[in-house]
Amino acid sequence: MSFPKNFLWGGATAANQCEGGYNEGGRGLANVDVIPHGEDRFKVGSGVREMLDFEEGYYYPAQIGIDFYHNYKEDIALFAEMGFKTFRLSIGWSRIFPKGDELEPNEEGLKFYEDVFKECQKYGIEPLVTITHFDLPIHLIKEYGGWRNRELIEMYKRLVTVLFTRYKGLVKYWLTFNEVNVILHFPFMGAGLLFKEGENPKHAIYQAAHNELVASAWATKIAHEIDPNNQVGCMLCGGQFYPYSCHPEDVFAALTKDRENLMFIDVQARGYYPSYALKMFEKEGIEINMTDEDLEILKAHTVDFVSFSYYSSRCISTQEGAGTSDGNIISSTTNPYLKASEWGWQIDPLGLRITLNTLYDRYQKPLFIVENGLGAKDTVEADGSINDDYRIDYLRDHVKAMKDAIEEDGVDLLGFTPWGCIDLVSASTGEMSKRYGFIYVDRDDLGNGTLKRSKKKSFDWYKQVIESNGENLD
């Protein structure tokens, strides 16, 4: 068996990197808003730098993004060219409840979806919603402390209440929360942390992550209360850690930071925490707030299906004297066998495999690979065309190790949904040159640029990889 004849292609991307609109529509300001461009960008987005409101001297590009908030008609037409069978995007939390805590949802901002949902419907587009990707409203930082604070839970429940009655009968596949093992990361992006001075750092994150699985659990209840057609999955930022050496010390320094990762999804998936994680809470004294309410919840409501992103393996060493290498804000080991792109991502195909047979094995639940991309500057000729074949060589790579996933190893794979099917802003960095998309948008760092959008090379590339179903990658 290859690609099952019901097999989801399609792209993704993310309402705060390419939707723009900030202040259109009744929306909120939300904490990806504040996110700057440049050198301050990782203090601000891992909670280190408070920035709660647009500072002077400092570009924010999700202002404005791509103008996916004007243009999604043009956007959409362009995915139902390439053949899309389903479509990620996610929702801005701040568009719907601009303050986060209010009783009643903006119409405005409900419409706009509904409208985007019908343009994809009025071409056979699935639409994948990710319901928060690390979109979180300034109003619950300010006032209620971001995700740690257990009042989150109720409002997310409000929220997505919200969203499966508007949308039902127009979208089925939903995301609960964006990679949420960022929260370790990118605590400020990821949940609205800003640390207070005497606080226990880890001891805030748990505490977010905890209030966030919860709201998923939650979140799961009410989708198939409300509608029993709706499959909700959770999402993780994978790739596997291999040991640096055989080294026993570098093997179970590999297993555990593995297990790091993967304890979000297994409260999601299997619906309690882990002897690992629990071990590791008692160990360095953290005392989570966790109400027998919250277990039974977890317990009762796991998720449907497991997605992940997947740009790189990783690798870690316990021995002095090896180098690093960047991926996807978890910083790795460098593997002296693979090599890398621009901006230092290490290329692993076979390590996609690896990550499907791993998450597949342990949690024998459908999955979906809802990112996978290389970002590279794209270089626009005299004639307009982008020859992007570096990006055609890493996907075709990564569709091969899909299949043999698929073919040899038994893995039920729900679809594909390559990251930024459009170029967008970079999460990590604030860029605009790091680009992913079939689509190319005149845009650049700093945010000058017309905003029209043409067509790579690998948009002729992916829309015959769709129309064969994955049989033809040439």
Second form
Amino acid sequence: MSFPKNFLWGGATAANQCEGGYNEGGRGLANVDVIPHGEDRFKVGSGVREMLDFEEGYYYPAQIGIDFYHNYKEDIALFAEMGFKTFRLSIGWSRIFPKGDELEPNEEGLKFYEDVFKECQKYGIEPLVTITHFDLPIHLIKEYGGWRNRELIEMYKRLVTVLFTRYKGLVKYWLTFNEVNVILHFPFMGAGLLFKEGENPKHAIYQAAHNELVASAWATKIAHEIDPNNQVGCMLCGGQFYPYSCHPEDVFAALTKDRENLMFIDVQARGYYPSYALKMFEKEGIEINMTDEDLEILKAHTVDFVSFSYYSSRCISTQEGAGTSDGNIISSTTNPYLKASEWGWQIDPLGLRITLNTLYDRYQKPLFIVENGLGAKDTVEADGSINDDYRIDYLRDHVKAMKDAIEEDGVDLLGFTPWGCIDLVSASTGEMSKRYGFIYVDRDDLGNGTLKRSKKKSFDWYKQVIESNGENLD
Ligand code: BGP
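In place of the form predicted on its own, the structure of the form predicted in complex with 6-O-phosphono-beta-D-galactopyranose (BGP) is requested.
What follows is the whole complex; the chain from before opens it.
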């Protein structure tokens, strides 16, 4: 048997991409609400185009998402039918603290997640909760400047204290910040950052990142104090960089690109800034407001496990003319040995095994793959069936790679939650047509459709994978 008996098979979602109910239950407005579908999405998400409220002429897919807010019972029942052991979802911060800086939480918001967790408990599904998946109350951006402001650490501590206390006994697995390194590429979406004229964005980004890392360490401390059973993880937007050639300059470039992302996990898993990061700050003139207490907290409260998303490996060349490919937020030199998805993301199952090994060698902590999957267009046949063999093929190859990493390499892997187990809004494009789910949701890119759920062919395939604990992949 390669997968451990208690391996956590499941699926992953995020509040801003599926929940909807943006103005219900006392919820406040958040950054993720005002990032529109269409050509301005990237500009808004990266903080280049300021949009702090809904503007006419735009469509905002997060407002309704797939309306998980009203359909969670039906959705969780379908997850249970597939045999999920775990379900990854995130908390909308502005549901709990509508403005973010209140002293008292919003009971209606707390009750919503309590109901969701109890529904999971009914089926023996262990929730895996991302505390913030790109979510930030808009008030904290307007009044405080987002995560660049240290005051947010206190607000985050208040948020997590409320969550750990209220959900004690219902939730054990927590992730502090989704894809913490994405702040480098999507700073408004990742950390509520907007840049002032003449400001060097890098300075604000690394200060905000530091504040998040410290907040994350505090969350780990508080989680363990409130319930020693709590397990807290960090979350990397993962995928190893390959050198395009064996030219030493390409090899060094790949090392450098990996460090850009791994720096965050180095801090969260080892408890201190690596020397290459301190040298980079010095060279770039980045002065981070970092207190002695911050350094103590980082050191004393490292994470229990390391989680990551993996869609593809990445590649880097120092020579011109190699061509670039899109990927999960971070673009890359095109790898001539790999095929790509309809959205141009290259497909590399062995890259997952490589990434697992790198992370395990580096941190020696249990790993958790909390996102993986194929974004593809699906066709609903006349009889209602959806034959997504391409998705099954992608997932089968990646499960095999996980299996090899466990069986052959001895990697300690806690679980696997493929992304968008039910179709939801794409983070990068705002589209619905970029589908990842085992469950189809009738909704299009502009919000038309009945929201009806139906099972795809991959639904039964995944059910059998879970039933056989990863032994039957055909
Ligand atoms: C990650 C995010 C998810 C998710 C996924 C797929 O970056 O954590 O929120 O959306 O990527 O990306 P996309 O939706 O752009 O296809």
